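So this first bit is one chain, no partners, the form predicted on its own, shown in structure tokens.
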Amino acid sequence: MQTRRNFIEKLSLSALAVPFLQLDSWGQPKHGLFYEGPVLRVALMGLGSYATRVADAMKDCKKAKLVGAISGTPSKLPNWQKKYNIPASNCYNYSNFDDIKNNKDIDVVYVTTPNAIHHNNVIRAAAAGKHVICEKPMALNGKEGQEMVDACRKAGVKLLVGYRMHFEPNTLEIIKMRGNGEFGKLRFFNGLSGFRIGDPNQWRLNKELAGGGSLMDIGIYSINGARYMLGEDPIWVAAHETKTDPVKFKAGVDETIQFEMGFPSGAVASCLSTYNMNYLDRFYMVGDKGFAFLQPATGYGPIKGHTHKGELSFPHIAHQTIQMDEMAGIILENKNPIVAVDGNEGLKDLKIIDAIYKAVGTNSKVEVSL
């Protein structure tokens, strides 16, 4: 005879059991739940802001976890190995980070340090027998990118780069929306990325160590934006630049930027990236069947959009941790992702801020080969 403990103890278990069923509506594990699998180890290199936000949201990570720091300043260090439980045998300096070869607890180095220094860092780490996730812009330009890519290859690592709205709930139902043709053929797409940048002595507003201005810190959210909404990428580019403090904006150093790129299907973009304007963080896309509507669209959230057929309202969860546990299926299980954030995407996209410079320069439209 059964008994009340064994039809409890029954239905606790079934219970338990729902949550290793759930998936998304990509056929992908919902995340949150409960994992067994292997743990990507992964160290931080560049402990600003940024670093301090993905080691935050890593705490809820499953597939991922922070173990390492290395940091140009190691005054810095003792602190996170405090707050972040690492240990100091896995904390290094920018002078002692090729010993990382030798430390077997760590997996994937992240670079989050200022554009001019991602080349040196991602070779370095790449030479070091680590995978690499880097932040973008991947590099300086082009070449530097492609130096990168090749690096990486010839090390037999994978790198990766930072594009947390590759995994973003409510963009990737957009994209799938796309996939299925229910906008119809696409037209035109609308990106509007800028803030009012506030202290002038600030990295991003150096052109050593920036390698422009707006457009390769803010501006290229429109561009890798355009090319995953429409799904294609561009056949040429033009631009034009607007400065209107030369003392805070210097040569090289970018204030607005206003962009158009055009694709092979006859699309259209027309974008701007600025650092001189607040309240632009907006995606718009119309085909000849609907359209796509995202306010906040690259944020750190919540996103909120709306297509033709209505409201998105998918819950937030933080990019950071979203994109760890994705990367670290990449990695460790050569997942395929919905939207690619290898190097090679990377480096598509440091080819065209390379064409918009140069449509800049010349006045004219310029012809992208990617």
The other form holds:
Number of protein chains: 2
Amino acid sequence: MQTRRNFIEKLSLSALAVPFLQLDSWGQPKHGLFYEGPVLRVALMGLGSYATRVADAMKDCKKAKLVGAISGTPSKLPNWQKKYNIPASNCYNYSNFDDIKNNKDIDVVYVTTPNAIHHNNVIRAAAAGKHVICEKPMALNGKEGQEMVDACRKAGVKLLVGYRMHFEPNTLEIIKMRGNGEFGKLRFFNGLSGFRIGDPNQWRLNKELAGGGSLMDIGIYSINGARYMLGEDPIWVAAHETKTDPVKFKAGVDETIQFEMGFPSGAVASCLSTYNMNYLDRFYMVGDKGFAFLQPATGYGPIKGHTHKGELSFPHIAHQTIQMDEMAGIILENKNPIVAVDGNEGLKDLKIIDAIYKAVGTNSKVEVSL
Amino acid sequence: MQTRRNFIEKLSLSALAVPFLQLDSWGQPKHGLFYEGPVLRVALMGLGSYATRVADAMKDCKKAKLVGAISGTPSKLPNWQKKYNIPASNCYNYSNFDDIKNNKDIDVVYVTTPNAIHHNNVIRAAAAGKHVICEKPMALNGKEGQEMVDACRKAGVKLLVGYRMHFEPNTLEIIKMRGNGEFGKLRFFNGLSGFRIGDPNQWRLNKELAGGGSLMDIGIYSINGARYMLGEDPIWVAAHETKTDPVKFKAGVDETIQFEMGFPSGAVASCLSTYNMNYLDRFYMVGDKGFAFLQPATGYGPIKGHTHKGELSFPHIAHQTIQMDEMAGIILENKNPIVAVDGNEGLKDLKIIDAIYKAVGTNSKVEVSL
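Given the form predicted on its own above, I would also like to look at the protein as it appears in the form predicted in complex with a further copy of the same chain.
Expanding to the full complex; the earlier chain stays at the top.
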């Protein structure tokens, strides 16, 4: 667990360390400074903008290190090798990727490809005996997700999902307060997730690659957020779709979905998933005895948390840095995260997505069994 | 229209006026100080806590004056006569109330009785030739509402609904900004209306008197708010009910309803109506070019408005004071309010309430035609 104290200690160490910095060949602080434990050796698969963000964030990791790259566009590899000091022997394309099974220098493959090929890539990585981290949504639907969970279990490798908010300190503080009963009986979660998407030609707006629209990208934050904020899983969903721009958002690519969820305790959630609005990114939770909100709740920048007791205040560290250090602990040391990030967690969100699309299609409330 | 400048002028006048205050027999500033125009003479019907709030707020009105009282519990009348200096000749009970037609000293009856008797009381007041102000919801359903609108039209009297937020300066400033295109194309309204209701024996929790539950009391604020914030009327609704306490919230009395609305422009609304949560009372609106929120949005205390341009700042004046002064202008001077408050406005909300209850009952999206 990343506590506030850990952060302060980490910051203090960094400050102390500056005069004695040992720089590596890229001019970066030497990896694992003041850390003597095991290091997770990561290969990134799918070298798009998110992979770059993860790679940059990993420069500050203590327990995880980027050592490999796998691309369907192998012309990207030389730049990655140079920028991140990756040896040629740890670079793969989609044809020779299965050979990674013979590579003793890579522990885990982190899949950041378009959604539609998560399923195949995760199963290939597992078959090669590598642990797998997969970006969210873990797959296109629950059926695929179940097959991925089963494949990883069979292969004896761990499957984690890139839920970076599960390690974010404002979020974890609210979850801790909830556990202490500080909000009383929880009643309501309001999640507003969305942004106005740009380039109409990107893979996220291609049904074949994305498997859907906003719900498969940004909406999943409200689905998952409702669950980790309230601390329970929904038993029903209802959902309504609105499309104002059928040229940009083609058939099967949802522009805006409003969805509601009901939970065993009687708590309810009202959520928005959209590719057509800015000024969102807010989670709000109401209990008998208090409230909490996160705004921004899931953006890449600093998260702001507030409760009925006041504002939370944690220093911002790139979420992907914390995530990868914590995932190293989970994979190498069998640590248990506060909020699960394994394949079953990803599968639950996929089953809810299935139910939301079904509710949109049938215009009716749909029961969910997770 | 109550502009910011009006407020400042009013405040300045009050400040200036202090040394020269003429006090009336109750020690209050003499009614209509510095105002020479016509004054609306009001009789309140249904002397519960809300009537007391209106009566107290009217002490500060310039254009409206409390002159009469009508009660189904006539033992309340002596105290009201004394407290608000009401002559016995302007007091009625439910038996002799129709005699008000012969009273030349009363212009309007303000109905603040339980919802179930709005219909009959408004029709009686209209038949007596009096203008009518009716608390919201105007009636139990659209059919009743239509009959009330028709009765008032036939009697040649005005029917207004107690929409106090339609005169609230933060709200009106946002509506003005919307009219100027400052939010761009509107996309989304999020309305969270609710509170934890106390005494289980009050009329608001009695289906026969209230006609429903939270939606008939607090939820109507989000219905109405969506319309005045977005500036259009919905074409569909969907809704889902959750009940955690069937003892307190009996059959037909809704505890919590989540509802969604779609508008002709493509904008959508997600709303919450509840009698089982505090920490709500928030309106949030998102457009292409900016956002606005009101929090508190509808409480009796100071309203706080914010937009992408910053915080709004208006001095707090009791909403009922402003409402009654503005309604005097509408009734006596045929002024047009910025946001309609007439019977047709009340009727639209009733038709939406009908559709929401239908959507809950049928578990399906319901089209609305207003």
